[in-house]
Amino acid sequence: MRAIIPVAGFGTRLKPHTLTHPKVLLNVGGKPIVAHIIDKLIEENITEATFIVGYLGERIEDYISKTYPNLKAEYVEQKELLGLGHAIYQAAPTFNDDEILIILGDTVFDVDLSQISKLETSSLGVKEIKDPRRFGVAELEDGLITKLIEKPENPTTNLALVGLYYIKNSNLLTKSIEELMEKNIKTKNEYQLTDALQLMIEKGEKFMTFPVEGWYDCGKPETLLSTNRFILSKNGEPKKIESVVINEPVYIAPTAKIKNSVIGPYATISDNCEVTDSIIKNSIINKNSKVERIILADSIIGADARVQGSHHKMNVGDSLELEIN
């Protein structure tokens, strides 16, 4: 089974760490959101993988090309951002095998794969959201799926499509998408993967569900941060340094430099940050960066940054210079 991972998007809620770094690349727990899918899929086996690469690819295929070098990747570019089913076409040359899995990438998941693959049908990955107006949802009769609707103005259903596909057919898939284009069946001004599962169930394709509980976005600021404690209160690691309180769960780089601070709980503290002086709880401090007598929370400091000063809440960029006096 081939694993898709779409990781073309802009990342425009995510500014201004993402004017300078791909989405998937930023840190989250103690590594880039992608680190941890592909870690997942390596788990259960999955060495093959299509990634869909658009703004700041290179950095993509340079950062998994030199973390993961046993997985069989390929790249494939999407160079207009017009929708999941048009991004998923793009990979459409690799599917060398009938089944795939497709996996959000700017999302953490917490589910069982191997279960996944031992499904007899295409199945969709749902959770139950008491407001899916944003989101795919699943209409369902006797355990299939009889409709899909992409962001309905007045759902019918909770049943909201996560961003898990475990598709049978990908030949069919392809063709499906093909005929959004060719007949430029668009919705929300995009080619929809959600359209396009529709055509598949309207040719006798049967999907089913399987539950999603663990699911994670990395989409906002808050909701990275969100996942960030997820991560640390399922995986932190216990530390002690000199001069140093720590509140876990925390992730600490080893090569990070800490004095005469506090630290956590749900701090992330990347390679080669120092920090001073310093309270820092529920926050991500990305790589190189300086924090000086200052109190920081629910914060996320770029690579290469340098903050000084006293409490404030922060949404920094990377290589910025910023004192608080």
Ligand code: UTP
Second form
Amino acid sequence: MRAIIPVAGFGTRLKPHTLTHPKVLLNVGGKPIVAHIIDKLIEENITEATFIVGYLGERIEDYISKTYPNLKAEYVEQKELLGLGHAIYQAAPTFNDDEILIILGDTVFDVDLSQISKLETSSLGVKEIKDPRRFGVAELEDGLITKLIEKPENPTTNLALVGLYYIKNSNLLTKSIEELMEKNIKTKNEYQLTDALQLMIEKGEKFMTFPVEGWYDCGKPETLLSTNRFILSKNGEPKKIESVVINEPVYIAPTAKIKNSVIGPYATISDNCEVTDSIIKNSIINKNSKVERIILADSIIGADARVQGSHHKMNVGDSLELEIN
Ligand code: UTP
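Switching forms now, from the form predicted alone to the form predicted together with uridine 5'-triphosphate (UTP), please provide the structure.
Zooming out: every chain and molecule, the one shown earlier first.
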């Protein structure tokens, strides 16, 4: 089975970080988003992967080829961002007729992939979501998907597609995307993967679903921070540093230098960061950044940044009430 991982998008919702870094290389819980996906693939012995790259794609390729020299990775370019269906179509020459597992590059999953490869029909990862209007949704009958609708205005089901697609008949998927493009069938102005899968259903392909409870989006600042919290609470390692109070769970890179500070809970401090006289909680500090004399909460600091606060010098008399906002 080959993994197909689209990572061509701009990551607009994560600006300013994505102005200089591809979204999937942003750190969450101690390593880049895409590394969580690749580590999971390797754990499950999936050693072939196609990455659909676009914006800052050479940086992604450089990171993956250096970090995972044993992964049989192929890179295809999506020159125009015309939607997920269009992205997957660019990868078609790399998968021919193989079974494929499409995984959205900006999502961390906590699922047992070995169960997926045992499934006998194509299957889509789903989760019940209160308001699924910004997702694709699946209507079911007797365990089989009868209809897929992308971003429905009035959803008839809460079962949302969360970004994991196991496709047996990849050749039919390629043909269905081709048909979307020939007939110019778009939803929200994009060639959608969901619409191509619906065409496959109309052509007789059977689709089932599998539940994905552990689904962690990294597409927006608040979801990146909540995914960071989830990963740290699962993988955070106890740590001791002189002159530093650590409130677990945290990730502190071995090369980070921290002095006279309080770190955590839920802080990720990346390689070569320097943190001095500060309190940092529920935040991610990307590599090579310096943070001094500041209280940071719910924050994302980019790489190579410098953040400096100040201490107050006071000479306060008795019975005075002083509030600094
Ligand atoms: P998103 O639409 O959530 O990500 O696509 P984005 O476009 O990077 O982010 P925003 O919306 O601008 O903030 C989900 C995944 O699919 C990829 C994206 O790179 C992301 O990993 N994708 C999406 C493509 O590769 N090509 C596309 O045309 C669309």
